[in-house]
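The data below hold one chain only, encoded as structure tokens and taken in the form predicted alone.
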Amino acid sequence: MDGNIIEIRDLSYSYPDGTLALQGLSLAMPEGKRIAVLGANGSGKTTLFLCLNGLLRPRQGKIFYRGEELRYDKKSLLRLRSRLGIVFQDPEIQLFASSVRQEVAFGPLNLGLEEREALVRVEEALCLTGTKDLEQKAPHMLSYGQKKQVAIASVLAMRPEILIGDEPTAWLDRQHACRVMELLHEISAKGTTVIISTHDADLAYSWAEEVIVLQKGKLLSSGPPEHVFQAGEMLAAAGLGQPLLLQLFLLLKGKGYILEGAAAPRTPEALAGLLKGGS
């Protein structure tokens, strides 16, 4: 468990209709990292997140949080959910209050905090997510991108140790998608472990520090993105493509424009630096 905030051992889950969503899944998630869970639709990403949060109870296997096995009594689940928060793919299913401020205050107030402490957390979450100017507005009147930001704020106000985002850029335009990913990067920089699901290899490659690839509920690969994404056959089996930046790096390296032994770059600027250095 050294350095890992979550460990999963032999996890399996079947839905009532018989669909086997997770099959003997074992993996570890390091603390304080940006982690992307990748896979095609139906690979088990959302089911995994719901199991981590205790909303689903696996058929077999165990989940450990900081070395302590997850238990399913009410007290244990409440404690877990105060430390591990999920922002669902569709923010509208978790927004219900009459104003943004009330929405963000709901979680900390229900932790039993004094009102003064709860309000400090609300202000902190509103400012970090850039939603302070929306605090008196009704959530259902916001744009879809703003709803995503408010949903994130409502989870941040709980000050979780882990923030999970299920397809955080789904249905967002480029501007709002970039803002959400920048926000998740900022949250990670403050020490929170941030885990997202996505099928976007380019997004995962540029953002994540650790990548987990699933296929039909099974673990195909995990590790640093610059290593995982070089396994072309594995990616094809998972229904994923290789990030364009990595493809370009490998092409240029193969043609001799980049020196052998150079590490795969994670940004266009880093790739340009390799070309300049090798010229």
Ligand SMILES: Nc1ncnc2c1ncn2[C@@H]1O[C@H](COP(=O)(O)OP(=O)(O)OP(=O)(O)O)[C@@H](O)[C@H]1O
Given for the second form:
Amino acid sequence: MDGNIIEIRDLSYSYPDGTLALQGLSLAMPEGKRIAVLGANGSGKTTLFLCLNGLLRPRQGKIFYRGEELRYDKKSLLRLRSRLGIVFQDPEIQLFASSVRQEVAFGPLNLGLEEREALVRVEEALCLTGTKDLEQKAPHMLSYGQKKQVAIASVLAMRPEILIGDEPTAWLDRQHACRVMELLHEISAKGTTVIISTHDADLAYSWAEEVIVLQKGKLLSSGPPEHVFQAGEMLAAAGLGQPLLLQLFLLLKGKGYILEGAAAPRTPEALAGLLKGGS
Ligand SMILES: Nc1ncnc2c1ncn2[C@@H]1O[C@H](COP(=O)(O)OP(=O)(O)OP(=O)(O)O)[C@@H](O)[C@H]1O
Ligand SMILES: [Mg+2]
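Shown: the form predicted alone; wanted: the form predicted together with this ligand:
Entire complex below, previous chain first.
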């Protein structure tokens, strides 16, 4: 299990109505990486995340956190949730305090930290997420994008080892979506393992270091994005597309504009640099 912060073995989960949402899932998530769980609607991304933080208990299979099997007694779950924070897809269900500051302070105070230490964490989370100016406002008065930033701040203030964002850019405009992804990049650069779910292949391709593809609750593929996204047919079977940048690269390569053996680029600039005669 070297280097993996989470390992899942043969995980299956059925909802009470009988829907089999995860089926025999086995995978590993490397520590300190930016990880994207990619899948079409209903493929099991949210269910997987709820299993990871112990909100749902799988009917079969095991989850290991740093090599230690996840247990479901109250003490183990509290410990797990102080180390693994989830930002839910809909920030409305996450925010409940009467001011942004109280919202962000709730987690650290609830961890039983001394007030001084809790305040340091609150300041840190407000500054990192750019929500310091909003600290006196009521969360329900904020715009959707601001609510999302505050939801991230409230989880960050717990200083989790793993930050999970369930569709972190859903319903955000381009500017706010970019800001959230940059923020998740910065958090990852500080050493936190960051896991997101998305059905946006372009987003996963440009942001992630490791990609996990789900289809109908099963693992279809996993590995570095340059590798996973080469398999166009597999992605189509999962109801996903190939990233636009990769499509362009393959097209230009097929037409002889790019040297054989060139590695797939991750940015438009890198693609331009591969063009024959380009600089
Ligand atoms: N509370 C529930 N009761 C019954 N079935 C559920 C429940 N929640 C989810 N499901 C079903 O489980 C399957 C996986 O759902 P899940 O929400 O994990 O998918 P997802 O990949 O997160 O989808 P999306 O991209 O739409 O958020 C779907 O078939 C869904 O209908
Ligand atoms: Mg979901």
